[in-house]
Amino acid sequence: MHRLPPFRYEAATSAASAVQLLAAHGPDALVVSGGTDLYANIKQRLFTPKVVVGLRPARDMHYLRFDQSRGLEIGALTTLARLAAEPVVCERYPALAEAAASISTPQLRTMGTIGGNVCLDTRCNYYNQNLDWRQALGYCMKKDGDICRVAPGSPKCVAVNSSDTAPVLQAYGARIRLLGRSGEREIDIADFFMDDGMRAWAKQADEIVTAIHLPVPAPNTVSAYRKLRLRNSFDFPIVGIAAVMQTDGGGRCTGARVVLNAVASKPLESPGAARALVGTKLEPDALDAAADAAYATGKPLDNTSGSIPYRKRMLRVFARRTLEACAAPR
């Protein structure tokens, strides 16, 4: 049994107090919301903080509200269980509800938060192991080593983004709000994710995610999220596909975003898939062409469960399933 090493827990009473605690303790501190991923990683000695700043008591980040003109605003501490069940999310942003409902188990969705899922640490077969295993291997550049065990010639870590909500939020055009010592800022969520497994987010060390904003969906918007995982009850995705499309009311696609996940260090958008859909009535040939484009976009590496050829083939399969779900009559 792996046990947590000793650390001091300090509770933040607000987003501002969390920033103050991070500033006071510097690199020795980490923040935790639900802790469903962080505590497991601490047990494996992937992180060794001296101070853990608890966000759960910060009431100013526990909210979810929708406005017809502004859209949906989600406080970072909104639980995944609430996100999956909230009527306005299920009605207006169904792919987000699907993604939240697909994460882990019911118990962990009750603990886990949207902010924590967006900031889920990148994953890799060579990194997400216990200390003895990594020590015997010789470590990797993401933790204690100087080489990528997946791609030894790579100058950067290729651990993959495994957040189920991330590709969906990007497909919806979400923006993310950050708070740090320099104040508050908001950026497009596509700019928040970095294509580097070690430096996965455009977030300063003293910044925390406080909220996520999604615009009002255009009329006749359809969306879906589908994922492949080895154990369908709770595993991380080894392929994830999010799609959001707009139609003109007559069934013709006027806009689309298709985003792949678990094949790169960030959610990977497929412009070719969108081009294959726009202007069509989402007939089978158009869906096939878009699935082919998604297949061409994704280039899996040997860093998660499943072989490279299998995951590559499944990109087309799950892209087609996601697009079919969007095109299905309502």
Ligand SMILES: Cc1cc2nc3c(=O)[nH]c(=O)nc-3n(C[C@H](O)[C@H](O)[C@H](O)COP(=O)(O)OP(=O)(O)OC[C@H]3O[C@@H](n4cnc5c(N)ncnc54)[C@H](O)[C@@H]3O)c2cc1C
Contents of the next structure:
Amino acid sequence: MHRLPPFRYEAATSAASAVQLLAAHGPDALVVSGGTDLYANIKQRLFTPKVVVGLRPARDMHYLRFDQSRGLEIGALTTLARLAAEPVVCERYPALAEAAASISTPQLRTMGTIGGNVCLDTRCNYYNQNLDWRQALGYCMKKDGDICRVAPGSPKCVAVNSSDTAPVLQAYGARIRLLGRSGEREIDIADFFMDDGMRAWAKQADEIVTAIHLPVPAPNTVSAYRKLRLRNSFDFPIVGIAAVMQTDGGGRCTGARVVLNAVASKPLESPGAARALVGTKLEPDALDAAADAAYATGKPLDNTSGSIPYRKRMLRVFARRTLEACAAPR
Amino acid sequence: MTVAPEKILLRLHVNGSAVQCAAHPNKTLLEVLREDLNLTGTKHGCEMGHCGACTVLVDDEPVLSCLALAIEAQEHEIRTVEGLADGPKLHPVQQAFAECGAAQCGYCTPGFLMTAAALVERPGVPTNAVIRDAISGNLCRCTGYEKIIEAIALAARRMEEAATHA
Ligand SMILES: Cc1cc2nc3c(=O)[nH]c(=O)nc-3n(C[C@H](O)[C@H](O)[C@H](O)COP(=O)(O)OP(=O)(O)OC[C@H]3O[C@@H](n4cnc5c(N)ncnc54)[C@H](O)[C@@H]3O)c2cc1C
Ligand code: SF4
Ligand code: FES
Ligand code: FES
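Could you drop in the structure for the form predicted together with the ligand? We only have the form predicted alone so far.
Whole complex next, starting from this chain.
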């Protein structure tokens, strides 16, 4: 049986109280929101906290509001189910609703939160295994070992970012709000994600994510998210593509961001794909060129399901599908 | 040696009754239901979020009891498969599963029944697409899904009929 090892549970009654509890317990404590990632990892002994600080009781992080001048503010404890169903998200930020709806299963979306999703631990075939499995192999650098099993010569862990909302939030130009002992700060989400499987977020140990802030989309913004996974339920992405584009009244693309998922330790932006789109009327040739650029950007490694050549080929296919969905919105 | 934290008194609301038990804070809702409250109808499959066998309703929404702490379920209304029937009268989803042959070994069935109950208790009759989506977090390895979908559709139609005649 997979049981959780002993720990104490402390309920945070507000974001500030969570920071206090984290500061009081230091490295012995971890925060939990929905627990759909953390408890599974604790069961596999990837973490052994002495204290678990529950954020769910903190009512000041359960909100979602849209304002015509401020844009969308999402409290960190907002569930994925709510994000996928909220009319303002479906209308103004459809790729975000698509990404949230594509995560795991209905039960897990009711439990899982956006804060937990952007802080989702990076994943790897050699890491997301139980203790016996990892021990038999002699562990790996991310936990208890000293070499990377995927890229033995690599000085850093290359476990993949598997959060489906992360690339979409980055494509929309989201900002992330953090609260820690030294106060509150807001940073561009592109600076929050780091390309290191063992230190994937620019976040201090005593900081928590309190909210995510998306700007008001410019008029004529189109967006989409498409992901590849082995089963269309339960499974994590093995390739994901988010695209957000602005067009002028005449259908000409004036700005674009294309972000790849599950091929690096952070959401991976493809500036080449954006360049291939801007200035065009999103004709099939332009979409092909952008899909080629996305294909060139992504370099999958052997650390998720699916072979490297398959995932590499699928990058182009899924980039094309995402861009088509943007070019011809229903 | 690390000292295990002490047990705490849990006050839960399960199937309409207030219940209390002493349990360690690291116990999942699944473990407390089965081991401390003797409600063994809820099944443990993977215990990692990968199968849906442990599905229970928390405030009428299906959730996985294997990845939830009992301590966090205290303020909420929990429903398990034991609470579906009204005495000898089966819940419409239970009746329909039996009639349609929607269970073989039955191990996944309590989880499916809870997911199905949450769906059919909402007003309106769900389409097959909605039913498929609703049960996409529950795995069955023997019945096949067609009969399960049929059973849920039948239960939903009966609930709707009962509601219009009431
Ligand atoms: C079977 C299965 C399939 C899944 N499939 C997908 C998938 O396809 N795509 C996907 O993106 N995810 C998937 N997930 C992972 C997970 O369900 C989601 O990512 C979910 O959004 C995580 O949110 P949570 O609130 O449950 O996080 P938690 O488990 O509570 O936390 C996750 C991590 O973030 C930290 N954390 C949580 N909240 C905060 C905060 N506010 N500030 C700072 N740190 C915080 C925790 O300490 C922990 O390290 C899957 C999980 C399972 C079990
Ligand atoms: S990428 Fe390498 S170091 Fe990182 S989890 Fe996988 S095997 Fe371990
Ligand atoms: S036992 Fe909970 S999902 Fe499998
Ligand atoms: S009836 Fe056996 S697993 Fe579903």
